Structures are given as C-alpha cells and as structure tokens.
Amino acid sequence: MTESNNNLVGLDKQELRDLAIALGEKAFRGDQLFRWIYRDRVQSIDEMTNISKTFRDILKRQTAVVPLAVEHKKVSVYDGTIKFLFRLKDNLKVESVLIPPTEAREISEDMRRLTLCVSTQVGCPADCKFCATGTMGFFRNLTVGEILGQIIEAGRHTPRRISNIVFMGMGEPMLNYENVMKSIDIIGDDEGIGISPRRITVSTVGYVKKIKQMADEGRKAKLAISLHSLDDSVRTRIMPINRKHNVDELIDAAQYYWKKTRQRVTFEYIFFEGLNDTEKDINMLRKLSGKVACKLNIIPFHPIYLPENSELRETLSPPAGDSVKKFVNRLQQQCDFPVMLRSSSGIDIDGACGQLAVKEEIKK
C-alpha cells in the first residue's frame, strides 16, 4: 500500500488488486474494493456487502476507508455556490468550491453542469500576488486520497451528480503532478468516480516542463494556463513564475501542447483595472490567434486581503463600471478565437477565483 495511514481511499485499481492478492484473495476482489470506494462511496469496510465477512475482518485489521472531514461549509445566498473547508489528518485545512451553472449557462449550454473546484496543495508556493492562497505560504502537497476525498465528500452534499472537475483550487497542480494525474486516472475510470477526463481541467501558472510532460503522456484532461498578461514586465510583477518561464517560453509550451494533443488550450486572464486592459494588451492578445489554438476566459479581479507592505496593494483593482464588459467586447470583435467573460460565483462566501485561503494559516 502506498497511501498513508493504510487508507484505501487513494489507491488505484492495480494497487487494490495487489492488496487483495497479498491478503490471500483473488485479484478481482481488488476491483470490487475499487467500485465500493469510488463508485459507491462507502464510508466503512462493513458496507462492502458482496465481500465475505472473513475478508472484511482482515481488511479492517490492516486498512480503513477514511473519509475527508468536512469542518464546515458556506452556501452563497446569491448563486448557490458551496464552499467546503476540509480538515486533513494533520489538522491542516483546504477549501473546495462546488459551483452550479449560472442562469445564462443553464439556458444556453447545459442545465446539468455541476463543477467542483478542487485543491491540490495546502497553501501554494507560486505566490501570485492577486491570489489569497499565496498569502498562506506553502505547507505540503495533498495525497491522492485527500484530492479524491474532496470529490467524494462534496458529492454527499448535493442531490445532483458532479459533472466537471477543475484543478483550480488551492495550490499549483503541476507541483503535485504525480498525485494529480493519478487522481485523474481514478476519477475518469468508469468503475470509479466516472467523470470523463474531457470534463476535467488542470490549471497551471506556467510550469513549462510539466505542460510538455502532460502533452507527451497523452493526457486527456484539458489544460488551462493562468496568463493574465502577455507583457513580461507586468506578468513578472504579479506572477513570480515569469522570472523562471517568461511569456515566450509559456506560449512555446502551449504551442507544443496543441501540436502534440490537438486539444485547445484555455488561457485564463484576470482583468485588473488600469494594469492589463490597454490597447497594447488587446493587440498582444489578438496575436495569440496565429500562434496557438486557444480560448480566452476573462475573469474580473476579486479583491483579496493583501499585506500592508504589498507593493501591489494600490495597484490591483477590480473592474470599474462596465469596463470589463467593454474589454471583452473589443476582444471578441478583434480575435478569431472564443473570448468569454467568466461568471463570478461565490463572491459573498470568498469562494470566487483567487479568494480561497484558510484564514488562520495566512502569513503574518
């Protein structure tokens, strides 16, 4: 067993088969365990009723099904978004957000969509200046079981099936690459959680080698890149990763990904009033169309706590009036790729993009 504390949650199908054999059973018992854990979401070994009591007793002596503890949840009074605070085995905490479809999306796209925004780390080392998670510092990576536990437990709090997973919560997924990809394999298994990889999105601030690795491995999950500016000087100010991988390297990696996978890249672009919304920015974004197959999501900046000594405290400003809508309209007129204005779900519960943070862990 590789998952810590003998927790069965986090083991893949082959690991569960190996476990069954090691305990004196046939390999197919591992498949049964897999279905009980991920498809049926049992909370104890005793619930696995098609497994003999003898084998269940053996399992209970050596293993357990350990649910992720829900510390509390908040529900938005405006849009029904639910934010979960999960307590981990070492008493650290992470947040996840369950996002229902917006009214506009219900009419035009898919009334059945229900998206869970999943965390991959406790805190985040990327230290993007506009993201509340970065104010926490970094503690550790989440295990596979802790990643999957968010999906399993969130699913208990809704009568509807979770249809989409976005790795856009706390942490940088590419810095926990192996656990994230193993999680996606289990999520996408029809006998497991059963959400198609085509409905799973992995977001990164721009770790070029991992983007290329994801392409080389033929991963079916979608890729989203946090772009926010094509001007190196601006991007470096708000995203320290740009010192390591500048804009040209990032676009090259996106091109590589497209050529290898033929899957369109999503660029995420947070709109900051007066910082990345100029005519120069529009011209740079327009030129993306000749470089990589993509779509562009524009996200209004959601104000967060920033330390008093932050040089960007007075610089990072949310949209004023309808400025973001005008910006999107101009891009839609000039770009030959899709440009969309993302809805801001869960603002009243600090559950919108960039707002996730465990308050007691924020760096002083």
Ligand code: SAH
Given for the second form:
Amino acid sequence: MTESNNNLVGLDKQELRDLAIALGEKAFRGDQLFRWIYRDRVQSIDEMTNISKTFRDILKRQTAVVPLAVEHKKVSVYDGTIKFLFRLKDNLKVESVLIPPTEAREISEDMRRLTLCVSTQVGCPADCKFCATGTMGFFRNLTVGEILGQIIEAGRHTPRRISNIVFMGMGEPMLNYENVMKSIDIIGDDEGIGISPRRITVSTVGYVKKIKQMADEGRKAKLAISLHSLDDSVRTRIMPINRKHNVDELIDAAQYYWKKTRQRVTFEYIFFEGLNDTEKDINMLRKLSGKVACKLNIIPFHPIYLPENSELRETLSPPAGDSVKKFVNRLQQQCDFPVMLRSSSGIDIDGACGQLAVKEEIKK
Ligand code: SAH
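Please supply the coordinates for the form predicted in complex with this ligand, as a counterpart to the form predicted on its own shown previously.
Starting with the chain above, the whole complex follows.
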C-alpha cells in the first residue's frame, strides 16, 4: 500500500485491487472495497456486507477505515458556511470550508450547489503577502487519504450532497501535484466520491509547468489562476512566485492550457483599494480575451494580520465603500468575458478566501 499508514482511505482502485490479490482474493474485491470506501463511505470494514467474513477479518488485521478527526467546527450566523478544523495523525491541523449558495442568482439557478473548499498542504510555501495561510509557513503535503478525508467527513455534517469541490483551502495544489491528481481521479469516479470533474476546480498561484502538465495529461478538472495583477512590478511585490514565472509566462501557460483543453480558465483577482483597481488595470484585463478564453472572479481583499514592520501594511487595503462593485461594473461593461464578484461567505468565522490559518494550535 502506498498510503503512509494502514488506512484504506486514500488508496485508488488499482491499489485496492493489488491489495485484494496480495491477500489471496480476486481483483474485483478491490473494486468492491473502492465502492464501500468512497461511494458508500462506510466507517468500518464490518459494514462491507458483500465481502466474506473471512476476508473482512484478514483486512481488519492489516488495515482500517480511519476517519479524519474533526477538532472543531464553526458555523457562520450570516450564511450557514461551516469551517472545519481537522486534526491529522501527527497532530498538525488543516481547515476546510463548506459553502452553501449565497447569491440570489445561485440560489434560484442551482439550489443544489454545495461547495467544499479543501486544503492540500499544511501551511503553504508560496508566501503570498496577503494570505493568512502564507504567514504560517509550510509544514508538509497532505496525503491522498487526508485530502479525501476532508470531503468524506464534511459530508457527514450536512444532509445535502456536496456538489462542487474547490482546491482553494490551505496550500498550493500544484506543489502536491501527484496526491491532488490522484484525489481528483477518485472524487470524479462514479464508483468513488462521484462528483463530476466539471465541478472540481484546482487553483494555483501560477506554477506554469504544472499548468501545462495538467493540460498535457488531459485532466478534466477546471483550472483557476490567482492573478491579482497583470503588472509585473505589482504582482512581484505581493506574490513571490512572480519572480520565478512572470505575468507573460503565466498568461502563455493559461493560453497553452486553453488551446490544448478548450476549457475556459478562471482568473481570480483580489481587489486591493488603490493598488490594482485603476483604468490601466481594467485595460490590461480587458485584453485577456485576445489570448485565452476565460472568466474573471473579483474577490474583495479580506484583511489579515500583517506585522508592524511589513512594508505592505499601508498598501494592502480592502475595498472602501462600493468601490469594488463599481470596479466590477466597469469590467462587465468593457470585457467580453464573464466577470463576477465573489461573495465573502464565512467572513465572520475566518472562513473566507485567504483567511485559513491555524495559529498556535498548529504546534504539536
Ligand atoms: N494556493 C492556491 C490555492 C489557494 S486558493 C492559490 O493561491 O490559488 C485561495 C484563494 O484566495 C486564492 O485565489 C488567493 O489568492 C485568495 N486569497 C488569499 N488571501 C486572500 C485574502 N486575504 N483576501 C481575499 N482573497 C485571498
């Protein structure tokens, strides 16, 4: 088994088939295990009733269905968003956020939408200056079992079906590429978690090689890119990745992705008052459509704690008054691709974009 402990959660179909064979059974028993674990989400091997008692006993001696421990959960009084804090085996912690539809548009269009925002790493090495997770530093990658465990566990806290998965929690998914892609295969499998890959989104700060790899491998999940500025000098100040891959390289990679997959790319753009909200910014954004089929999500900056000596303390400001709405309106008038204002669901429980950080509790 490749999962680091004896947990069955995290093994893919082939690994479960191999396990069945190694334990003296036929390969199809592995397929049965796969369905019990991910589709039926059993909490123990004994619940796998179409598997013989003898094989169940053998399995129980070597393996288990290990749940991801919920340390606590917080529910937003405004919009019903739920934030989970999970405790991992080594006592490190990560968060996930379950987001019901909030916009009137979403509610009327799709009452069934329920999005889970999952983490891929403990902390994050990308070090974006505006992001709470970035201030934690980096601890380690999550295993496949820990990524899927967030979905399985969160699903137990709602009577509704989770319909969408966004890899927008703690961490940079492209730096844990293998485990994230393996998780997506299991999430997208009808016999597994069973959420269509069209409803799974991977968000990256801009690791261009991985963006191209996703395209080359024909991955069906959707791609989102955290853009935040098309001006190299601004983007470099707030996102260290821009020193490695500048804006041109990033947009080239997005274009490569679009040409190869014919899938529209989502650009995420945090609105910082006075920093990336000028006519010049609108002009640059408008021209994206000549290069890549896209849509643009504007996210109001959710302030985080910045150290007193941070030179960005004065620079990173949230929208004042209705400036973000006006910015979005101007973009909507000038761009020939969809531009949306993203909601700040879960803001009261520190569950909105960029607010995920496990503070003192992270220490072992
Ligand atoms: N590392 C990946 C996945 C995390 S996604 C990525 O950055 O794309 C989290 C999203 O929230 C990103 O678009 C990120 O830029 C945005 N975000 C981070 N900090 C934020 C803040 N303080 N306010 C609003 N959005 C923020």
